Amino acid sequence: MTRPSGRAPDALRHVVLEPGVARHAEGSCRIRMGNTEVLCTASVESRVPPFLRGSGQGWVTAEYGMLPRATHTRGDREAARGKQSGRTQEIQRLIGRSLRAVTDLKAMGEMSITLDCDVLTADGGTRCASITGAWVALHLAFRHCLKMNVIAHMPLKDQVAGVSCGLWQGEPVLDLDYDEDSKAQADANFVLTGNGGLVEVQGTAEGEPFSEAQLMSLLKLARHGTDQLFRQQRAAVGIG
């Protein structure tokens, strides 16, 4: 079995995390996974949604979008159409859930952080790259809040990262690019925490169903991949 990219079955694409790339955002990170590139920015506001007012609890949420030429052909701006697609809404909710899973919202006090994840170039795995890069941006935003004495201690309880896995020519492989994703017999997105917790698993077969044993082999690959991503996240924010 030979992958289109020539990578080994358990190999990630080349990953680069660039922290602090947006001048005005409290936290930011540009993540590259192969040819997929996403700009993640974290914006801090001293207010919370109406349902949290008076609760003493903060909120972390996300918005996701793709630039018109992030793909091979130009896509319309969703703002110009006047509404977001179902795919966009599903992905940004996933990003928000993933980040809240590792955040102590009570430790934030009544403040909100919005993670904007804008896809500059898409070549598969944009939602997973967004989650991984958004964690770096969120960490840096909280660090800014600590420096400004807005919060007393770091609200992040753990790391979170996302990676895709799939069955290519019947074999489990890690981190699908577009060529693989578009032809895989099955593909799954795994969102995992640094302590080994599962935040979300999204898996789909194309054609023949896949087995529980195959799912577990994909999960094993995902843990291998996210372990590497966690190391790069820590390096990006300067922690051991």
Contents of the next structure:
There are 6 protein chains.
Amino acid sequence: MTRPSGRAPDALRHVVLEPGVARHAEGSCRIRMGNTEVLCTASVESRVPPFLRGSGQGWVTAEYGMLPRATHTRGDREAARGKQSGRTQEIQRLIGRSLRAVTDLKAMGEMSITLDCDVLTADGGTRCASITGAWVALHLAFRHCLKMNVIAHMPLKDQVAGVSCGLWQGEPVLDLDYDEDSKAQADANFVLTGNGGLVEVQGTAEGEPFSEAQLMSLLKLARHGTDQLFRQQRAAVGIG
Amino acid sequence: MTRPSGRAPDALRHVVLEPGVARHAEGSCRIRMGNTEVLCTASVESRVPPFLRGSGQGWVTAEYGMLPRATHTRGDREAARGKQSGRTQEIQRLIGRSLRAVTDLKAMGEMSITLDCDVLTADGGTRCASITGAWVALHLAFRHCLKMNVIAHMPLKDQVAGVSCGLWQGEPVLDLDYDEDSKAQADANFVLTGNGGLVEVQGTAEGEPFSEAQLMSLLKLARHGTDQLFRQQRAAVGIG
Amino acid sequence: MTRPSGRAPDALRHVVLEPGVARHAEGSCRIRMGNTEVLCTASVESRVPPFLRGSGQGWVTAEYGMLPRATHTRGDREAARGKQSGRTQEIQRLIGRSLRAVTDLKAMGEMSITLDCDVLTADGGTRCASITGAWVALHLAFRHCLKMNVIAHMPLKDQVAGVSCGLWQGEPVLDLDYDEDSKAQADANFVLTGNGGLVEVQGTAEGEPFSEAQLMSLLKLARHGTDQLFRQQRAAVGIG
Amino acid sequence: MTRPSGRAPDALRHVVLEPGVARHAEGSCRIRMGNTEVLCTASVESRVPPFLRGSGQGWVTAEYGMLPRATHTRGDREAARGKQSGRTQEIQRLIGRSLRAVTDLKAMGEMSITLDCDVLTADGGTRCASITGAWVALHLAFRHCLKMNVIAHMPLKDQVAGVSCGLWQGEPVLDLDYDEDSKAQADANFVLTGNGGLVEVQGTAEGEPFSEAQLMSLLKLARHGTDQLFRQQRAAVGIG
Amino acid sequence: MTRPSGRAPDALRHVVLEPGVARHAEGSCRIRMGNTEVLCTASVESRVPPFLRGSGQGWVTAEYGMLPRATHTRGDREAARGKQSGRTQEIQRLIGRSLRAVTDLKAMGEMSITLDCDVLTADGGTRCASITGAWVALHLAFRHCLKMNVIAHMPLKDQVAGVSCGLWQGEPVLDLDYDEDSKAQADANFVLTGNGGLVEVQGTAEGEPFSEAQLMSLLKLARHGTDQLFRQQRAAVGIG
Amino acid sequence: MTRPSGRAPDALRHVVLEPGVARHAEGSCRIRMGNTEVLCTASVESRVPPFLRGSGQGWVTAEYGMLPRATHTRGDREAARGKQSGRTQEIQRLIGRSLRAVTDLKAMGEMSITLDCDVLTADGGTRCASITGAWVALHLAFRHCLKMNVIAHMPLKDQVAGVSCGLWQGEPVLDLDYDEDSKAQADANFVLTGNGGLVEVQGTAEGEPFSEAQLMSLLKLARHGTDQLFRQQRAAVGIG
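Swap state to the form predicted in complex with a further copy of the same chain from the form predicted alone:
In what comes next, the whole complex appears, and the chain from above leads the way.
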């Protein structure tokens, strides 16, 4: 079997993490996975949503967007259309949940961090790339807060990264690009932690249903991919 | 371990499927799972979305809503607020995908069926109950089309049903009610087919990440639950 | 003359009031008038709209909705379209005014009750059925407040119910169903109180204008119909 | 009894109808009733709404608006808020229905006329003044179409005018201004035709319900008022 | 050269300013420039936008609208469409900036004045006419505040007026009407102060770019026009 | 006088134009002017807006956006708020007009090009940078169309570029950064063509009005700046 991209079944695309690219943001990271390119910024605000006021606890949330011509054919600008699509909302909820899963919200105190993940070029896997890049931006924003003495300890408990996998001609392959994704029989997004825990699993059959064994083999590939992403995240923020 | 509801870990709530309850709809089913109650209707229209015009292929889609006082405290009416929440959109996309996975869209010809899933009372598991009830409504709508000679063969290839599972005090339990869901350490929604295939897997850690073994044990419970749901679906539409 | 439904000119459809059907609401009632079915819930909140803050006075308001397939052909979901139609807003304003007309707002103290009237099946007369059913839900919600010692006296001063009448082939007939309504030469909605007073009169000529004498004969029929509705309301809440 | 305005119970305010004031419109009329001032324009378009295409029939509709400072305190501009209030929609539906009731839509052929009724100054009775003025604008627009040979006969079958009445200290009074309206125990809007028929009756109790006899006495006053308005309409368009 | 309107190149249209026309507003002015007619009202409110709270400073802002049939063919009602066009927003921002440029916001204290400029008939130059008329309305509103002892000194530091100019067949002409505007090779709006200063310059080439010399000749014409407008403003408010 | 940035009064910031950066777009250019960074893409579509259908003529339009954290403090995401601000709409109208001024729309035939200008980092002058960069993207998109034989001749008649100028302590300075812009007494945006013509002039007094002589001196600076920008545009697209 040769997958459309010619990569080995367990090969990630070329991954580049550029920390600190956004001049004004407290934390930022541009992530490229092959031709997919996402700009992630972390913005610190001193207020929390109403349901947390007085709780002593912080909040981490995310917004996701795609430049109109990030894709092969120009898409409508969501600001001009007057609303975000269901897909956009689903993705930004996923990113927010994934990052909260590795954050000690109590340790933040009452402040909020918003991760903006804006896709400059899309070639598949934008939601997973957003999570991986947003973790770097969030880490840097917390470090900024530590330096400013706004918080006493790093609230991040672990790393988190996302990667997609899919079944192509019945075989599991790692990190689908757009072309592969549109031909896959099933695709799954896995969000894993540095310690090997699962934070999110989202598997969808595109045509035929998939089996339990196939789900397991996709998960195994995902672990392989996120291990590499965790190493690159640590290098990007200069730890471990 | 005793779970909050007092049910056995592998026990579904009391399930009732009432087919044909909506006077005007081509197919309908009211489903109760314990105190959760959802009205599912299937509406047949002779046109398809623009991207399918001239393709000879049909479409199945879903919309989801919740009556303002389906919940403990009254929620905003989405029509009055002027937009659907991200949660609503995420759920209706899931329901649509799940039903399309067991439908032969080509066999439908160029017509659309919209499944409306409206939650009359919510007590956890509304998205899964919607899928299970919508399958019955869809089956009845197709049977109506067969009787009207609009289609020649039943386009449904298989059954599909959804059920939630979760980890409670580290133990896997089936079919969470609202109270259990809010205390669970992780919850997962499984959409399975009658033949045992997986159509959708959505697992989310609420606090601590979960392990691969735990994911497998949740899936095993889900199979147990959907087997019962498949029997009740067949009884509701009078097959098998 | 035989009217389309075959009913006597002064005959209501079969009316069923089911109090207490909504598990979470402080008060509720499902009303069926023939094939029209409306679920009415009353939700108590401890805050009032801005214009009443500090006034010591309460507020009663209503929202109205129709499930997309409550009708012969599926209607757009207002939440998906992003706005409520003029018809929806007109009806919910009418329901709110009607109920406030029999409520001692001062006796409520500063709290609000929202009546949600959601049409499950529509076959004409949904706004009138909503008013009749909402009175039962409101009564039960106030009784709940009395039991909770939130209020000292029942703030309802009287009963209120609505019924439609119309001219069919020049003859006045009571309680139009959808088919009759669409053929009527004029239709009128009357909202009357238990003491015989008029709260709302809305008469509309569909084709030819109608005369004063005809308006009077419609009103006479409406009294006949609401007398029966008042008896059923009292039975539903267990008074007099 | 002296009513707040000092007028006799059966006295209209000073009424002025100025036909043809809008330079660009096919028909127009500025109506003043005391301090209430509404600009009504009729715009002819050669297309009809989708539900009438191919029917050979025309359509008459209305839109209503109020300048932000037409009232004592500035109101929100509905265009800036992004939606029309329920009140606005209710009023424009009433105006449209009232004018259609005296129009032979078949005689129009497939064209539409939109009546825009914009309140420049509000002092009560704006919906009734809109109907009365819009009839003049509509008549002039039809006459324009006759002159252009777009239609062969005048499609207006009758005149139509609206007037409000109310109960003040238990006594019926005609044509309420804002101050009187806010103190009235009940108010009713009557839309009557030149031949004495009723097109719309909308009576609302503000505090105590009203009686059948009171409704009749209000209607009698309304006839008295519209007789005068019909004379002024005929003078404005130069007939009879 | 004869321009389409037949006016001399440096001739304004007939200008009429009617102060105090709006019964409820603290200040108002109806301005006619030829067939263009705009109603300007000034509404005083005792609160300021959030960014000025506690600053001791006031605010002047503007909203602009056009009646649907102010133009040759009926335009959509922005309230019905649910949003203001880009043109509307651009114009109301211009009007607000122009008036703030001659207002001592500190001298106002913490209060706001909103200028509503509603175009009753459009024949070119509506934004400039709005500025010229709004200054009169604002002056009268401030005078009202002085009389009420809300402010101690007149916060207006100077007059401000707007006028359009354009190139027609290469020649500069003053105060374009709609017909001239649509044929002009370039048009420019100038907002000038009584002391001769420039507050806003907006020049746009419609076809060929224009030259620096042409820009200068347009500005010279604008001075000529605003001198006349300043005289009429002073007459309207009874000063100098 | 030393201006805040320390640059000479007539010095542009460091300008970098990177053509062809967007993988999917027919034309693209990333422009940096100091710390301001805008991504401009040109998207070709084969249909034109309704008002041009059948005219044989093309259209060029623009949309503008700013990433939420392009600025010092995070701004609302316009897609999430559900509408574009007045500022956004004003800017995208300006960009569109500027590019149309140098395009032979007839030579395009019936096709549309949309320029998306998305600000990645904002430090003043984003609308002018957008115009300058968009010209490069448009040129490349037309060249792509030439290569595809969709058009026979280059429809661009001239170059166009924008630059801001302002008065700082009474002295004219070129190309304001954010800090300078917020302290300027007046600022003006000039859009000039390669042949020296004026396409757009937008001058605004922030505090005191400015004089005619000052406007002229600002324009002189602008010419100086755009001459440099024109050279860089030609280099970027490899002409002259």
